[in-house]
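Below, in structure tokens: the form predicted on its own, a single chain.
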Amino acid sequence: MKGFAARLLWSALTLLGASLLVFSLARAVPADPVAVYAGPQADAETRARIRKEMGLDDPFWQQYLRYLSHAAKGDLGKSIVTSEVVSEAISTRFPTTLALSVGGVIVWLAVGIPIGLLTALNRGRRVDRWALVVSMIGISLPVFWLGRMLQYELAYRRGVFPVAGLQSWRHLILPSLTLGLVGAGYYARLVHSSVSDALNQDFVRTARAKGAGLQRVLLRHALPNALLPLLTVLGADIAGLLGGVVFTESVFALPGMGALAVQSVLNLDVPMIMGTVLFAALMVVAANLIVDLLYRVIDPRIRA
């Protein structure tokens, strides 16, 4: 209990210092959110009175205190180009993000671990060598460049999938396979790697060496050991993930995280920006508390 209160702790110091690292540089952007809000016409008597209700005259500790107020309740603000609430519209544009990371991690693991315990198990082999070079093809492969030509094949000439957009589950099926591929080949050499250090351990030698076949050998001894860096990289991808799938999303048309931080920033719309990273932030920090009570389900030598 007292380790993960400390790591309570640290998580919420670090969303404080992300807080504070991101107000700072919202503060340093060459763009004034005044004239954004105002328009190009305002006069100059109507920016000073907006700016004096925005509380942007206030000191820079003030202004911080005040947003990690409210911030803290929940409110983040409103768009100062749109009007929308800030944690509204992250809310509406979340789950889409969710179910894309969700369907491209299941790809990850359905395709990698498969082809990583294959490999593990015929190592310097034909099949490994091929494995190799196809999985160094699928991470060098550009994510865009990969969506567009499965769109092509899949949405446009053989109509097998919607082209883009979001109206039903449907739509999300090619977006998650493009992602998932891109990332397979890195799972499968991840795997392949912890597996092939766990077949090299004493303990799995005594196992083999008391009559255990392969099969339980691999999925009862050598698989549960390898899972801990598999466990560390995917917590900090699907982190990333949650953050926002800025291309994957691009491609597609779909209204996730990734689609509302660019507009934002293209829109220098200041509170969206910080509230979007602050979301990022805060699924960093919630992915690695997990990972960590992960850790100790999975290994026990961590919970003594």
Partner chain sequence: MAHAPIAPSDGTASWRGLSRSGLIRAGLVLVFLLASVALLAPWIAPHSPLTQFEAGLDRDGMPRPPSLRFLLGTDSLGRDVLSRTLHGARISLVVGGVAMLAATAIGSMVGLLSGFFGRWVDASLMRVTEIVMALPALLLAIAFAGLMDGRVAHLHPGFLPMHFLDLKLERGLVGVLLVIGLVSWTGAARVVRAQVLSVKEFEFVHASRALGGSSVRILFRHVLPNVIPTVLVLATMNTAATIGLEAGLSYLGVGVPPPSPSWGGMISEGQPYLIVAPWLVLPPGLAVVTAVVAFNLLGQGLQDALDPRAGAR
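Form predicted together with its partner chain, following the form predicted on its own:
Lone chain follows.
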């Protein structure tokens, strides 16, 4: 577990670095929080007073350390537009985003693994080539466009799913499908290549020679071989998944963090933007830690 402790420490440092980066960028861009907070009619005197109250006259390091020490206590400040407490705004919206993300990952795997297996068993045949073409188009679809199309066809016209909003878990099905279908092709190819590799290897041939059925070979030998690469890519994709979540929430009017982030950007609400970006970074780092932990469970070589 020594390796894991080092990872943990390193994750904390990564977050620290991310906070410095985000803080610097927020100070470097032209958008002025004072102007947003004070409104267009404020005179120079009022602006100066607000600037002082916000602590924007202090040296950069002082501002950063103050932000950091508050953030460490879970205080990310208050929205300068709605006065909402940033940490509360995030915690009320986080469950929606988490549910949607999990839904997306489930669709990735539920669509990707079977197609990957099917194409690995039929390498070079027609079904394999078509799956490749469809995967290629799939990973190239803009999430927001696919979302609108599915929403129009399946929800509005056919009424299979609710159109938008979040009143029950059924409202999350179509958004999860949207999110998942875009990345599924990638996972299909990944499973395809790891399983094909495994099927060519000696231990699988031995198992076959000893009379193991195809199903057993696939489930016991070939699929576990695909698990580690799958996990690696999954960990790396969490950050990208959050990107898809932003669009999906926007299309289906889900009250999640992505919608919050977009709204606060359009409002030029600097504290809220920094809070959501940093919290997202926390999620990515945490997800990678979990993946790392799973890795150790699955692969005994790393545990040593």
